[in-house]
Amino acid sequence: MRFGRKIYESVEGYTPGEQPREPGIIKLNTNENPYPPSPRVIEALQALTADRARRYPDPLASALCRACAGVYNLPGEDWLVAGNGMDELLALALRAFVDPGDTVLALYPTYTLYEVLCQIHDCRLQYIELNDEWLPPESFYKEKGRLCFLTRPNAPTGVAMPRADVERFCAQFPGIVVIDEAYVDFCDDHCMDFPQRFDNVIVMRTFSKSYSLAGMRIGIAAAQPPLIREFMKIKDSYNMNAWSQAAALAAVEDQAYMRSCAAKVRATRERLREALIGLGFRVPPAQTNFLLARWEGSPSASAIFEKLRREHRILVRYFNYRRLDTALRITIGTDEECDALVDALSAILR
């Protein structure tokens, strides 16, 4: 491409999970919530008028940020910035705090978008290998860099780094620590109190998972006001539309509904994990709405992935990457969907 920028010549871009158009497929490949959003979300969307479409939305998503400050026990809305999905906020963090050529840290394996964003920003991504228990090695706590993407619970392993170890890392790291809590509502604890304790910590959440709003694209980042002001300098003027703001506000105001759905997902997760282990998979204890199921027998994990897709119309995620090429990442669906998956796997492995 003779008109493209040279630094993008080797960038392949992020590859999202497959989104099938035909009906009748069991979709366990993109970590979507199997349950619908709160009824309050639908009511809020139906209440919007044509006049809201005609006018620009609130550029700061003020009502949403106020509500999130209350839920997260933060001092005020100036501790938060909303984004068009967490992915926008991750990109903004690099733009705000990292210069081209700087070093960015991430644990491996992790969310593959980090690497793409670093390539686009022309900074150096340094991976630190997780150990056999999918936890950071001791050397991680001595690393230096301009920014660190710390995914907790981790994707795609599902394992949550102990909170005390996250605290230990944040206390010594000289740069910005972005704690990606996309899956934290399925976890036993969280780090949303860290921004008040550390001036270098940004905690990010998404509404795509626990709030069942993946189609609306809503993310939120919490940090001390000086860091938030850096986001405000560079974000798009109107980066969240009126419909997304209304949906997110209604969702975050119905914490009881979100927690009830998350509890159902957690219960199904444990039942599915036991079933997968019974079939011979190695499955680490997860704190997410998915499981990483490792398979070292025959047929191969990639062959199982294809058989599920073609013969049983069940989609899971397969990553042909180092340390992941013998595993399947399986989203937690309804009990019925997970039972169908176990039956299909049993048939394939026989």
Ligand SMILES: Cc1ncc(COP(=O)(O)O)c(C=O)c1O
Second form
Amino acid sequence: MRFGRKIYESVEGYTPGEQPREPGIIKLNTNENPYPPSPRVIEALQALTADRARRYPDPLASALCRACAGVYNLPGEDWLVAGNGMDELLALALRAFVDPGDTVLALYPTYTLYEVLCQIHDCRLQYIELNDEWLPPESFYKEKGRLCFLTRPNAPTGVAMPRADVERFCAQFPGIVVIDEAYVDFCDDHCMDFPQRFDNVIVMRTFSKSYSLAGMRIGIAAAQPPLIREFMKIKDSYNMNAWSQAAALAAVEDQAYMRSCAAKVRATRERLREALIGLGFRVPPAQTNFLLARWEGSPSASAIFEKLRREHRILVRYFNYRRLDTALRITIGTDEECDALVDALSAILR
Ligand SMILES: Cc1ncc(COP(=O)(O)O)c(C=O)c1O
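Please show me the structure of the same protein in the form predicted together with the ligand, now that we have looked at it in the form predicted on its own.
Once more the chain from above appears, this time first in line as the rest of the complex follows.
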């Protein structure tokens, strides 16, 4: 590319999961929530007037940040910054805290976007391999770097490293620790109290999973005010449109609805895990709204993925990456969707 920048020559970009156009597909490939958003979200969106479209939105998303401070038990809205999806906040964290050439740490395997963001930012991503139980090795707790992306629970493994180990890591790491809690509402515990105890910790959440708002693009980051001010310096003034702010506020104010959907997903997850293990898959205990099902037999995992898609119209995620190419990542759908998946897998493996 004649006009492109040299540092982007080898950048391939992130490959998002497929969003099929044809109807009638059971979609278990991008970790969306199978249940609709809270009815209060729809009411809040319908209440917006044309005037809200005419005017610029609140650049600080203050009402949303105040509500989140209450729900997360943080001292005030100046501990939070909202973003156009967590993905925007992840990119901003690199821009705010990492110089080109610096070392950024992540565990492997994890969310592949970090690697793309580091390439774009021209910094060095150092992976530390997870062990066979998908947990960090002891050497991880002595690592140094400018920033570490720590995904808990991790994706695509589904495993949550013990909270005490996150604490141990944050206490010794000299740089910024971004704890990516995209899936935390499906987990037994969380680290939202860490920003008050560590001046180097940023906890990030998304509304795409537990709040069923992937289409609205809403993420939030919590950290001590000096770190939040760094985000404010560099973010677009109007990164959160008025509709997303209204939807997010209504969603976060309806904790009971979110919790009830998350509980249903967790119950289905345990049922599906049992069924998959019964079919011969190896499935680590997951704390997420998806399962990583490992399959070393025949037909191969990639062949199973293809058959599910072509013959059963069920879409799951297959990663042709090291250590993941013998596995399927399966989003937890409704009970009916997961039953259909189990039936299809039984037919394929028979
Ligand atoms: C680990 C992890 N972090 C962040 C995100 C991005 O969330 P958002 O939709 O808010 O950009 C995802 C989405 O799949 C994810 O899996």
